[in-house]
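Quick heads-up: it's one chain on its own, the form predicted on its own, in structure tokens.
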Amino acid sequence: MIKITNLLKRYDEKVALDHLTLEIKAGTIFGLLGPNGAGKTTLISILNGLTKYNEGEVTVFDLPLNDNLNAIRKRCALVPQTLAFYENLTVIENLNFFGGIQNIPADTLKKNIKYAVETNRLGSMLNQKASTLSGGQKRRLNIAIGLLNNPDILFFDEPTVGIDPESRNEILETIMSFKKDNKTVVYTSHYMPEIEKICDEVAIINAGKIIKQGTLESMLTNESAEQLIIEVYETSMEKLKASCTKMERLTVIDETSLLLEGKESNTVSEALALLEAENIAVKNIRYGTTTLESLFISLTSKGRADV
């Protein structure tokens, strides 16, 4: 779907992307993680034809990007972090306007607007001015505008910044639904729980290079470790801490993760019996002490750049 080989991008003498190589498969939700200045925005800009690069090869839909930019753009959409619509227009006026400037045929646009509105649950507010929408509703309008050309690839740049947890969960559910519609999603975020919740595969970028890539399971698993991570369904910290005081080798990482010191069968059995008695449902058990956040911090603590 997207293949990047040896990509180099400079801003004068500053290297933004340092011979970066990356492949994103069709139909996946792909998370792109990196500290500020790592090169994420530059990479997304290049893939959307907004920024040129110095060296390397980029293909999208098996088409060379530079030679097929217009054709590729028609099948992609970028949902930016900033709100990209007119506050003084109503929801439906915004949708019609942004569909119109893309020269989408009337019948197709009508069908695509229906899909965008239903997917983002905007039907009850079509005649509201955008300025009157809540923060979460504005984010959903932003996404709806990105769906007007019915894209095969959607790029999301920090789409949940500044909204409440309930609205964030609604947006994440919407993004996950795109998989059943055979859409590919490239998603950048600083919120680790978001990446863990929605992404099939993740790449960590730092100083313009991909420093680790893979499925979440492969990135976080370390079979040589003497500890196990017990993933549980979300439970209050108070309850988890109280339960873990009953077993010395069991400690809390966060609301969905516990650390078990030791991987012997009797130790695991004791921990599972305790959690069952405490009515704490276990979701998964894996090797290693790594969480996505700790892995991210350890890999990006050096080599930061202001790109």
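Just so we're clear, the structure is a prediction, and the values are computed from it rather than from any experiment. Positions refer to the first chain, counted from 1. Between two forms, the rigid core is defined as the largest C-alpha subset superposing within 1.5 Å. Compared with the form predicted in complex with the partner chain:
- Once you line up the core between these two forms, the Cα of Q81 stays within less than 2 Å of where it was.
- Superposition on the rigid core between these two forms places the CA atom of N279 2 Å or more away from its counterpart.
- Here S243 counts as shifted, since its C-alpha moves by at least 2 Å between these two forms after the core is aligned.
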Given for the second form:
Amino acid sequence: MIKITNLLKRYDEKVALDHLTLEIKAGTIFGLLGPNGAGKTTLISILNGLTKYNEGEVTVFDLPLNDNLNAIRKRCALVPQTLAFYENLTVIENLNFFGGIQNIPADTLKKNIKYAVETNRLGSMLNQKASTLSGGQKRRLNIAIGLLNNPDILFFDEPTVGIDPESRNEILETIMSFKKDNKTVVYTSHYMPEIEKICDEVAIINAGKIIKQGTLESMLTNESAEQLIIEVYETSMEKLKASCTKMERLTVIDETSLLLEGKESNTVSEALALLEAENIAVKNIRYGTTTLESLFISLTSKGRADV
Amino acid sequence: MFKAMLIKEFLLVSRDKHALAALFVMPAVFILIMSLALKDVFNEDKALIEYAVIDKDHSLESYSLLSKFRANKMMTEHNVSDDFGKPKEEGVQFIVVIPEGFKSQFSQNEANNSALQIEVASDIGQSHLMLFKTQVLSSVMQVRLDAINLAAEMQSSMRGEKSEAKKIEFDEKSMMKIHYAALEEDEKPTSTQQSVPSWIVFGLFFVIIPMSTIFISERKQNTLMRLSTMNVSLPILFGGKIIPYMLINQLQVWVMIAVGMFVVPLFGAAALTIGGDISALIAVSLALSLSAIGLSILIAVTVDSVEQATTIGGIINILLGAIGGVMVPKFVMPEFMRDFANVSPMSWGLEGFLDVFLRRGTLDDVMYEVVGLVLFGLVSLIIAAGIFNYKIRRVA
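Given the form predicted on its own above, I would also like to look at the protein as it appears in the form predicted in complex with the partner chain.
Now the full complex is given, and it begins with the chain already shown.
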């Protein structure tokens, strides 16, 4: 769906994107992680035709971006980090304006507004001025505007900044619901738990380069980590917890997995013996980390971004 | 697309109380105040001079002079005592003392040392003093002519002849007829006709405030960026500003004209009349609107905050108004200032409107101003587009 090859972007002498190569498949929720100044926003800007690049190739829907910008834009939407709408207009006036400006036929627009309103649960506040909405409601309106052209690709630039946990969860659920509607989502965020919760694939970008990319599962498999994941056949949490109390370095992740701190053979042998004694059948042992955050920190701490 | 932009701008402006006040209330109030304040300046029947007379001569001639003064509609007499103070203290602008022996002025055989003594309030300007002096001289001249006519009549009578010689008249109406250029005979310009054009011009340029405020908010909130991702190009973006604000400006023009026609007369000043072509009026107002909108967009893309826009926009408006003859009429300016006034587009718009309201102008008469205003607007828009693109490229 989106294919980026050898992309170079310079701001004067500073390199923002350093021969970056990336592929985003259709229908995925793709997380773009990186510290401030890593190049995430530059990449999103390039993909939306807001920023020109110096070298490389970008194709979206198999179309070269530069030659098909208008056609590509009609099938994409950007939901910026800022609340990019009119505070003095009501919710429905904002939706009508941003829909009308895109020359969407009236019938289609009506249908799309209905979808945007329902998806973002804005139905009860259509005639409310945007300035009177809560922080979470404003964020939802910001997303709803992005749905007015029924896009195939949605770019989210940190859409949950500054809102309460409940609203954040609502928004994440909304974004996850796009998957069933066959939409591709490119999602940037500083909140690692969000990425873990909603993304199928993740790329970690630092100093303008992709330093790791893959499915969330593969990202969390880290051979250099000092931890192992022991996968077991499903059993009760109580039984697993009771077993783990007998070995300090063993902790429960969920009903089918345990985390073992350390990968030395005697530690592994001890854990396996314990599980056998407790009648817990082991399915698999793999290298792993507990969170994306620890992986992110270990990867990005190797080099600091300049841009 | 334009319909959506039109509706959006109208809704935003209609909900901005400050913008509505600046666009409609402020110029309407100015029209009302200035029409009433200047009402008497354009009314020759209205007293402009407050004076008092101390007659120490008590002669036929001094009484005759007093009666001439009293017959002059431009002057209002007040009474003061013989030990009068300064004119200001007596509540008048001038005190005329007719000295003892004043009548000797009218006799060729007697020495003339009986000039009128005129006390002038210290805040009286030279033009006002000149006006009063002219009125006094005119009255004295009439008294003298009356004396000459009377003497001639008496001589004829003594000779037993019937006087056939025609009296020498010194009457303004018989000596001159006043005709204002392009107006009907006996028609006079009114303060409303002078005031309405000025404050329409001033009011139109106040679109700077709402337009730049909305534009800067759009830029700061990344709404413009969002619109770019929706394939809204720069010409469409500017067009989406120009068309709604042009309509708002036209609404302003007709609201101000309605105030001049229907509200101002309620307060005692003359009603506005449109002497010239309506097509000329529409052409001037559209051209002026384009020039005001061009300048507004230029300011909006140049400054970085709403505070800067309102401050700089307000200052530019007032300066252009002051230079362009909106605040101080050009006819009272010295010549170099009158020439300098031509640098202000408000001056071109004002001249165009005065052509229509005051000089019965046609489309041809206002074409010079219309072309100038359109060019000013287009050049402003081109510069604004350049600055806007430069700023976007710098960010990108």
